[in-house]
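Below sits a lone chain in structure tokens, taken as the form predicted on its own.
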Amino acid sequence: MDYQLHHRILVWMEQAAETLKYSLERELQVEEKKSPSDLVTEMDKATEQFFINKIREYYPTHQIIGEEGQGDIVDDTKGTVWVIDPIDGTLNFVKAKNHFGIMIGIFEDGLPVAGYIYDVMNSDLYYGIVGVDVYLNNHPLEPLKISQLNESLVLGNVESFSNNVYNMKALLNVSLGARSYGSAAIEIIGLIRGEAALYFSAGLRPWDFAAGYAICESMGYKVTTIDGSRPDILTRSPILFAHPNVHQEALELLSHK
């Protein structure tokens, strides 16, 4: 991981986060995507464009995948690919003004290199560099200890907990229970802090999982699809993020009929 690139990302994340905080002091322009709970604001689009402009300026040969579609049409993961979610948890951003994050994942030939998640309202920047370590506000992160699933919480979105394809009931029966925050960014933060043993979603887009995938890889956690394979950053998939002590057990429970 190039230090100059890393330093630039830290600066850009801080700048974007401050702009989002200030935007909450005025009325936002809100549009529906597919449903009343699937929203986009002018700040989603502006924040994504901010990152795209910076990347284009310094790294014009890199490819960019962005949630709001302002990046590239990427059909090949060869080379360096940035995956950006400018505001993960837009509904929270609009309605609660809390519990949302900025997420960036960087991949080389389809494999994670580094991931960044900014918990905007708490001013907490989590990042992981594969082969180095995971950090919170530039200090090495010391996650809470996880031993086994039956002593731990699990994280996921509400849709996944009610999903009939995967056996969420079996997973919840073994664990201490579930938590959901309406944002993959905040839920992945809960996992890497050790507040829960795993995070599962029945269907995540690349921008929802890329940053967390890279951070978890950096800390030795497992990130797989439901069949145990590596996620594809060009594909929507059911994704399991888990502490290595519980990953296999969780996969078996989710797959059991």
Contents of the next structure:
2 protein chains.
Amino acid sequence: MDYQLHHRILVWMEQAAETLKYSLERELQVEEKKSPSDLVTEMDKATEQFFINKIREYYPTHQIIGEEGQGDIVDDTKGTVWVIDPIDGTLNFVKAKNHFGIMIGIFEDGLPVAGYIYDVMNSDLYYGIVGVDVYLNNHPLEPLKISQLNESLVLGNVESFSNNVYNMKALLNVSLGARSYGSAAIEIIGLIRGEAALYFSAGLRPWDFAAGYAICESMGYKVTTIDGSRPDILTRSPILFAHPNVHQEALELLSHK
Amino acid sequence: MDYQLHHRILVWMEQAAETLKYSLERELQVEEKKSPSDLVTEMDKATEQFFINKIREYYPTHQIIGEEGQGDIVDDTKGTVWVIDPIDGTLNFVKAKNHFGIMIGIFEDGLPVAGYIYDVMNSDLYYGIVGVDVYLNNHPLEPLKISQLNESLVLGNVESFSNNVYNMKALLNVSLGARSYGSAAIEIIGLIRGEAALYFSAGLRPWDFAAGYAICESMGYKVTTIDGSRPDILTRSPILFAHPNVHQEALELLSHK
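Next up, the form predicted together with another copy of the chain in place of the form predicted on its own?
All chains and molecules follow, beginning with the one already shown.
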């Protein structure tokens, strides 16, 4: 890990989070993307542009994948790739003014190096450095105590459970119950805090899973697609983030219709 | 409102919340009640007893309904009745160490007078005094901006949505989506913070809804059973807590199978 790059990310995320927090005090410019629940605001675009400008200034050779499409068109994962979600949970940002996050994943030749998730309204910055550790506001997080799926909570989307996408109701039946915060960032935070044994989503885009993939990898969690393979940071996929004790069982439940 | 009583509740809740927070640093004694997801700990019982001892000392004529059954057997609602949930979201308390609350409702002749919800891990004390206002840590909460159900989020239990209890999937289809925190206390907080337009639960016991009923009443929200009538604080019922602009529409969706 390049610790100067790490340091810069922390500084930039603090700045971006502060700007987002202040923006909630005024009227946001909200546009619909594909549906009334798929929103984008001027703050999504401005936050992404802020990171892109910083990266271009200090790391002009790095590639950037951003949710709002202001980065590069990336078709190979060689070298250093940044994957940025400027506001994960824009619907929560607009409607709830809570439970949204900034996410950044750093990849080297397609493999995770470090991940960062900022829970803006709680002023909590989680990050993981692969091969080192996972931290909350620079404090190492406690080791995990998940033992079995039937003694644990799970995290996922209400609509996906309800529609039994990928047989997700099986997770409800086996576990102690599900929680749903409406943001991959906040759900991955729930997972790494040990609130639940797994987080599954039926269709995550690279910016939705990149940071969580790197943080979970740093923590010893398993992160795979539905067929058990490593996620590809260029592809939308169903992704299972799970404690190693429950990953295989969950994968089998999700694969068997 | 008796403001000396109000003051005492604030003081007692702070004490109880501090004790609960410290208890998470040691091993809890967890017992199952009716199922593996229906838990009780020594802290549920001790917290309820703490409030009962205080109430008996200062208000010996008041009646007390408590989740853990250490209060009175109450069969009429005459006079002052306290309804206490010492830990709402015990499963979250045990497994997630987050997203649980202490709830107290004060009723006079069956009608709500004041309600209190303590979000312990966020150190946030919400309360409403009927006819006065709703407060977060003594700051009045902002007026509500919910307009329509199709522009809003909703709150409820994942399993209930998934099993379409009371036609709850209709709420998913009409709204922008659902969030689920696994605790009535935390979901009612979401509602009064304006994160969502409504919270519906298919079966709430008096201690699950009493505090929220009083707080929502203070705020101008509507709180009814599925047939539109006022909740009875002696009975388990399906309860809809909703912004007045969406209450009728939601009630119709929930009633029509």
